[in-house]
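One chain comes next, on its own, written as structure tokens: the form predicted on its own.
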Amino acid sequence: MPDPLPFIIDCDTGIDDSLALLYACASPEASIVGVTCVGGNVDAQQVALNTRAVLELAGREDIEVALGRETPLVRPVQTAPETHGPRGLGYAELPAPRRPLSDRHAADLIIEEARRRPGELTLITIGPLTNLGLAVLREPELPRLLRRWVLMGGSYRSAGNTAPTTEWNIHCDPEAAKVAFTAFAKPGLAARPLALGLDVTERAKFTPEHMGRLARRSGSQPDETLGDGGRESSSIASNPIVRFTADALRFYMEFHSRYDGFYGAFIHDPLAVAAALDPSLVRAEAVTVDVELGGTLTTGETVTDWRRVWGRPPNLDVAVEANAEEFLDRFVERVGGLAERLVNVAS
């Protein structure tokens, strides 16, 4: 096997940032240097408290967890607590975490770890952008120093899922999507920035099959609950991480059902993370996006120029299609087999 892949996840700790993280964890192609955080599904704070608790759960109390900006760079906060519950993590309850929070500021971290191992090191981003668009203001050679920089966020040839146009990441600091975009236009990078967008990411559709599954593969018995009544249908499993997913996930999809019409969850995150260790997951076109910042009803809007009318060279290469039963069958694999292996080592 070839030499694990270093990278960093930029991430404002929802309930898919939270299933991202244990799936990196669960991958022994990656190499996580650290994580950083941004607020967005919840208040940085805590974001902070979110990540850490979640990396400990996946036995990674190791990892540096750094936090950034707690505002967007022009705009106020926003947060989202009808979609992930008033803590991020939808149902779930975890522990307070042990290790302390890095000394570090998140912009920080990224450009002195990019600046230690230049070419090497990829970042996934997988909240709002403030954290690398303030790493790009500091550090204008940022994006040649990166490997490669993969992004879940915009919506490129889909609906929004915010605003009728506009996906959360970028809806929730613009002007930082705008600088990050920008920035990554330069020539002379490794590879242009891989997007991951709604048009693909809503294909990867987490049901309580796959939470069955999941239960399986982890040896958790008894099996987890997935039902669509409140806390009292709580998850009952014996493995802690098969119990942890349940109920963040059953909060996620409760919310889907209400609005989407299904009962199920986008688990938009951790495809993101699977395709930075797996390019082939995704199948991306060269174009170029820029940001609408000053739109009456489209602000955040990812523009995307398909027919090539602005004659600029490409600067994203856009996901439009992604093999997401492969993805699915991976994370239940991946994300059970760490559930299994974090039980026995406990035992």
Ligand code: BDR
Contents of the next structure:
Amino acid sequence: MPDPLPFIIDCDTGIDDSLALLYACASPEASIVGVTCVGGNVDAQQVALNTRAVLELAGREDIEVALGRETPLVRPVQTAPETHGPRGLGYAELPAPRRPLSDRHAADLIIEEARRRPGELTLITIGPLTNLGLAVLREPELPRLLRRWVLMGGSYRSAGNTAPTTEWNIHCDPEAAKVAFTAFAKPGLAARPLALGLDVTERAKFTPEHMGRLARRSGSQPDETLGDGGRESSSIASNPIVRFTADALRFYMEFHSRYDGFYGAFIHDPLAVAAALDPSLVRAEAVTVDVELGGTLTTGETVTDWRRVWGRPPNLDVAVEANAEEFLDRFVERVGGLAERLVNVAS
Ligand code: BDR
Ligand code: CA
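Right, the form predicted on its own is done, so what does the form predicted together with this ligand look like?
Shown next: the complete complex, the earlier chain at its head.
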């Protein structure tokens, strides 16, 4: 097998962020250099707690976790308790993390690790772009020091999920997104950033059927992930990762059932991690994208020049198709496999 891909995840953990972390921990071709935390789905302090708790659930207490800036560059903090629950992990409860936070700032961790291995590190952002915006302001060479930046954010041809044309991660800190998109528009990058917006991440629909398959793959008992009260009750699965995933996703599925018309969940962030590890999961087109900052209705929109009327060179590879079925199978296999291995190690 080739050397594992070193990467940093910048996240606002968050239900689907937590699943992205589990997927990363379950992926043999991945080497997680560090995880950095940004406010978004919940406030940044809660993100830092959730992130460490999830990594410890996955048996990865060794990974450095750093907290970043706690407010967007310009705007006030916004969080999404309706979508992710008051503490960000739906109905799931995890023990308080044992490992302390890093004493590095998230932006410094990103810069220092990129300088340590120029051209090798992939940065995956699955939250608002505050830390990355700050990092490129501190180190304008960052885009050239990275192997690639892969982001979950934006809606390029599809509708938004926060405002009619605006996706959550860009909506929370549009100024940071603008700073980052501009910085990565430089010539001479090893690769154009890969952007997964709602266009593709809303194809990654995780259903109760996937949850059942994941539980069976892990060997959890009983293989029914719900409690006696069915969809109303907490999971009684014996396996801690299965129990966590079922309880977190139950909240997310209820949200999607209210707002998106299906009992299931879009697992945006894990798809971004999976595509960073294996870009063949998506087909992307090189386009020029800018961020609306002055709209009365559209601030935070990722304005995309599909017809090339601006005449500016492309700055993003935007994913336009995804092999969602293959990704969901991989998710079930990998996270179910991790859940099984950890129980066997512990017993
Ligand atoms: C994005 O917003 C957050 O709620 C999710 O974690 C994901 O990163 C989807 O718009
Ligand atoms: Ca997220």
